[in-house]
Structures are given as C-alpha cells and as structure tokens.
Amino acid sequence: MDFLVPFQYEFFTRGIIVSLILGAICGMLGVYVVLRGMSYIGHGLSHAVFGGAVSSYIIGLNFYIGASIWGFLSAILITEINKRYKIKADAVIGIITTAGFALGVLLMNVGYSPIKNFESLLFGNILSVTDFDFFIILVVSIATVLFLFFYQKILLFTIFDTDTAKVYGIKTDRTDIIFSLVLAGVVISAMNSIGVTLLAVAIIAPAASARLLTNNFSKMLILSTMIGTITAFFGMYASFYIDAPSGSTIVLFGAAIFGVSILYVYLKRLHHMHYHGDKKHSHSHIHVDEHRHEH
C-alpha cells in the first residue's frame, strides 16, 4: 500500500514516533496554557530559547544547555517581574522573549558563522531528530505528565479561583513559576522538531479547538491531546510527500482543525436543538430584533 511507503524508512518511523509524543504532550499542556490565559508566554518562550541555543553553540556547548538556561531564566523573570512591579505580563513577555530571539539573530549575522544550520530550530525538522534529541523529548514528556498528574488539583484551583486558592494555603506564586518552567522545558525539547517560530501554535491550537467543542475540563484534556496527536501525525506524513519542514505542516493542520471547530460551533448555533419533555425539537437559531422561537 502506498500509504505505508514512508514507513519503510527508519528516519520517518522515528519522526512519526517523535511527532506523536510531542503532539500529545503539547495538546495536553496546551489546555492549562489556554485556561490560564498564558498563550502569549508560550509564544514568547519559544522565541526566547533561540538566543540561548545559538550563543551556547558558538562557545562550543550543546545548544540545549544555552536554550535551557535562557528559557528557564526567562520564565522566572517574567513571573517575578509581573508579580513585583506594575507592568502587565504581555509587556514583560514581549521585552524579555523578543530580546532572546534578537540575540540569536544578531549572533548569526556578526561574522561568527556557526557550522550548525539553525534553520531546523526556526522552522522544525523532525526527520533530523537524533538519539539525544529523542531522549530529551522522552524525559521532558514523562516529567510533564507526572507534573500535570500530581499538580492537577492545585493547577485547577489556581486557574479558576486564585484568591480562594491563596486562602486555602496554596502557594500560587510557586505554582506559577513551576508551571512556567515546565512549559519552558517542553518548548526547549520540541524546538528542534517543530521550530521556535511555530511551536506556540502547536501548543495552543489543539487546546483552543477543544475549548470550542466542550466546556468540560476532562473532555477538553482528552480532546486536546487527541487533536495534538492527529495533527502531528498527518502534518508529519504530509511533510514527507511535499518535502516541507515538518513544523510548518503540523501547525497548518492544527490551524485547519481550529478553523473546522469554529465552523462547527457556528453551524451548531445556527441550528439550535433542545427538548420539550421527551420530544427533541430543532430549529434555526438566528438572532434578529427579538429572540423568539415559535413552537
């Protein structure tokens, strides 16, 4: 079967496994990012780590070292500055994370000419994932799942009622920092596969799509994880045939599912369905001057 042709290649099989892991973990973590209103910090951190990656490679260190230092430092700075000073989070994120990205661009264009091709960091290339990359992704994914499992109740309490959580003795500031560090860890592990310029959408799109389809947290978590996995698989598969960066195709599939989710919700609202006793009744749900239904 033609569908199975790509699986004859070891590099593609490895890429599929990596994409499924990253799709699932990004979809899962994305639920908390969207509900906490942290979409911008996910976008920012994905750019911030680029400067650390380039700088560490130039001085002869593995790029994961610099990316980790810069990513974790950025996450802590954003949380602390937002908490201690009268500056809104979006402004702090914009300054710190864009500075990190600008540093990477600067170092790439001032004569250092690093041997490594950083295009994969910008746009992603799952097919080039090494054994070490796979190990990093696996470790971070396991750590993220464990964190979400053991901190789930605290995270939900912090998301939906921060003031009450503080009254009950929950250290919300510490929770925010730990969550930001976990988010930074996922960004760092996935940057070489999906790309720093595209990674934020891979985290946010599945959760945003799931949020449109359900108000139930458990269902949202399952849906987002499934959507992340599906978009990663088909995005990876498409990139093989059209010879495109895997990160871009994964993100485009994620954006497409988000668009379909919006269309589905819109059509559902147009054709409203409800019950009168045991009888199911449906009608067009179009709002005019007065909101009335004739039965």
The other form holds:
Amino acid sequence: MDFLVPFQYEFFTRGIIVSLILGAICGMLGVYVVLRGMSYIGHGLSHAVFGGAVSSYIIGLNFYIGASIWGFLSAILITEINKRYKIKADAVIGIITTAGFALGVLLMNVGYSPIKNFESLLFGNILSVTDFDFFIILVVSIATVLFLFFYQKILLFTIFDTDTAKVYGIKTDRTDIIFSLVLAGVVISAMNSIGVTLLAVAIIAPAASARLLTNNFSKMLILSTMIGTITAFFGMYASFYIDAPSGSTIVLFGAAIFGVSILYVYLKRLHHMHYHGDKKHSHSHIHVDEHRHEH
Amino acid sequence: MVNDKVTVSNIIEIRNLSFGYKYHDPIIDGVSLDIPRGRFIGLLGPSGAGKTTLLKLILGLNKPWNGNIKFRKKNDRDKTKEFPSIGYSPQAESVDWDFPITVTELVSMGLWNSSGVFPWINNNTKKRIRILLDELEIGKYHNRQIRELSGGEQKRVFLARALINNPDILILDEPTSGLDPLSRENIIQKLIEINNSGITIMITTHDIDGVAKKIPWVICLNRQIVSQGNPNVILSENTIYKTYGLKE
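Form predicted together with the partner chain structure, per the form predicted alone context:
All chains and molecules follow, beginning with the one already shown.
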C-alpha cells in the first residue's frame, strides 16, 4: 500500500516515532500551560533557545549545550522577574525570549557561517532528526512523564489556587521553576523536528482544543495527549509527501483540529438538549441567554 | 447556640504587626492581637481596611515590616505539631470558576500531601471526602464541576477543602460575600456548628447586620484595631463610624 512506502526509509520511521512521542508530550504539558494561562511561555522559550543554539555552533559546541543553558536560564529569569517585580509575565517573556531569538538572528548574519542548516531549527525538518536527537527526546519525554505523574497534585493545586497551595505547604515558587525547566527541556528536544518558531502552537493547540471539548481535567489530559499525537503523526506524514518543513504541517494540523473543536462546540450549543415543560428534546435554535430560546 | 466559651490558651499571638504594599503607607499599622483557642472571630471592616492582608500575614503569605506572629501549641506536652494545622479558603473573586475541576478533586487538594504519591484520588480519600460533603449537605454534587454549583454550594465546597485535613484553626476570607440571605445564614450556622466542635475560626466580613452581629466575637479593623468584643456590646454607632472611616 502506498501510504506504507515512506516507512521503508529509516529516517522517516524515526521521524514518525519522534513526532508521536513529542506530540503526546506537548499535548500533555500543554494542558498545564493553557490552564495556567501561560500560553505565551511556550512561544517565548522556543524563541529564546534559538539564540543559545546559534551561539553554541559559533563557539564549536553541540547546539544542545547552548540551547539548554539559554533555555533554562530564560525559564529561571522569567519566573524570578515575574515574581519579584511588578511586571506581568507576558512582558517579561516577550523581552527575555525575543532578545534570545534576536541574538541568534544577529549571530547568523554577521559573517559567521555555521555548519548546520538553521532553517530546520526554525521550522523543523524530519531529515534533521538524528539518533542523538532521538535519544535526547526519549530521555526528556520520560523525565516529563515522571514529573507530570508525581507532581500532578502539586501542579494542579499551584495552578488553581497558588496562595492556598502555599498555605498548605507547597513550595509554589519551586514548582513554577521546575515546571518552566521541564517545559524548556521539551522545547529544546523538539527544536529539530518541529522548529522553534512553530513549537508553541504544537504545545498549546491540542490542550486548547481539548479544553473546548471537555470540562473534566482527566479527560482534558487524555484528549490533549491524543490530539497532540494525532496532529504530530499526520503533520510529519504530510511533510514527507509535500516536502514542507514538518513544523509547519504539524502546526497546521493542530490549528485545524482547534478550528474543528470550535465548530463542534458552536454546533453543540445550537443543538443543545433542553426542556419545554416535561418534554426534553433538541434541535437547532438561537440562544437568547443560557437555555432560554425562541422557536 | 454559639460557642462563647474558649480555653484560656491562645492559638495565635500577634504583636505590633505592621505591613503595607507601599512605603510609608501601612495597611496594617501596629496591630497586637490574641486569638484564643476555640474562639469564633469575625474581622469586620470596609474594603481596604486590611482584613485580607491581616489574614495573609497570619498565613505567612505576606512578610511583616515589623512585629511578629506566634503560633502556640495546645500545651507543653504537645509535641505532635510545631504549628497548628490551618484550613484556609480564599475570597471567591480570586478563584477561576471555569477551571475544569470537580468538587471531589477540589476538596482532595486539602489532602495533597497525605493521600499517596499517585495522581488519582484513592478510595479511602474519596470516602473521607464524601462523608464531609454529606455533612455539609453537598454530597450529591461530588462529581459536579465547581462552575455548575450555586454561590452557596461553591462556598461549602471550599469550606470542605479547608476542613478535610482536620485543622486546628479555620481561616476564611469573606465566606459569605455574594450570597443571598438564606445561603449566608446557612453558612454562618454551619460555621457555628464547626466552632462548637472545638475548631478556632477566623473570618472576614464587611456585613455588619447579616454576619458580624451573628458571630460571638468581632474585631473591628481599619488599619488598626478599632475595637473588639461581643458584637452586641461593641458595635455602637461610634465604633461603626470609626471602623468605616465615616464622620460622626
């Protein structure tokens, strides 16, 4: 069958496995990012690490080293500045992370000729995922799943009600920093396959879609993970056939599922089950407010 | 009947406490206060009087400029706890009511460090929560999302979270705000019952007739303590004018 043909290629199979793992991890982590109202941090961190990655190349280091230092430093700086000064998180994230990205762009354009094709870092490329990348993704993914599993109660309490969590003995500042570091780890590991400029949507879109489809946290977590996996799979698959950066196709699939989720919720509202006296029925109707409507 | 009998020992002692959000503008200005074990206290004052700030200082969420807060053990032989365990519920305005969380999940947060390492809620914890929810007459809503509940029911859910770890002291920020008179009355009656079981309670309110006059002990606060005592005795026109910053 034709659709199995790409699996003859080792790089494709590796790319698909990587995309499935990353899709699931981004979907899972995205739930906490979206509920925390910090969607911009994924966007910011993914841009920030670019500066670190380019700097690493220029001084002859593995790009993971520079990206990690830069990413983890940015995560700590964002959390600390936000906590200590009266500047909102979005402003802090915007300045620190865009500065990192700007440095990367600057270094690329001042006469240095880096050996790596930076386009794959920016937009993702299935061909650029090496065995070492795969190993890094695997380690980061296992660490992330373990963190989310054992920290779920703490994370949920901190996100929902930070002050009360502190009263009940949770080190909320430490939790914030660890969460940002884990997010930075996922961002760094996903740079090659999804690309720094597009990664934020891969983290947020599955969780935002899941949030539209359910009001239950556990279901949201499962749905977001599934949506992340499905969009990453089809995105990676499509990128092979149309020869486009994998990041762009994964993100477009994610955005499409988000659009479908919005449409589903809109239609569900239109067609809501409701009562007239004792009679329960459903049909399309215009909501005046809540469940009152006119026929 | 309200519990006006308190044991002699204090659970919290506050001395010369000052704190503010801006330099030279303290919102808590030299407050000294003893909170006897087993007492039901209402902090009464207008918006901006420092009620929530005082609670946050007691809870350790704000660091004081000056002064200190001491937590007292029941007696010298009590070696089980360094500090009294606290049950806390914040103002409703600070809560994201659209957060996808059920009543049971929310109450279980109060037991986050004693209900196992796994992310799910074990059966024992579920049973314990259900019993408490039933006592607070909201057991049937255990699987509901918090946003699906009425204001009074939501307050009870937060009360349940504050109570689930068997606290020595219950600190509730505006537990009756935004409620209709019947729901408000129900919450106050429930708190009186809880206080009768021996738990010290401290709440904030700006409602004089609906809440403060029904509590055994009221502290009138407007940056400093204006007056404190039995509301039927201290809530004179003069005290209310002073507390609310109005001219006589």
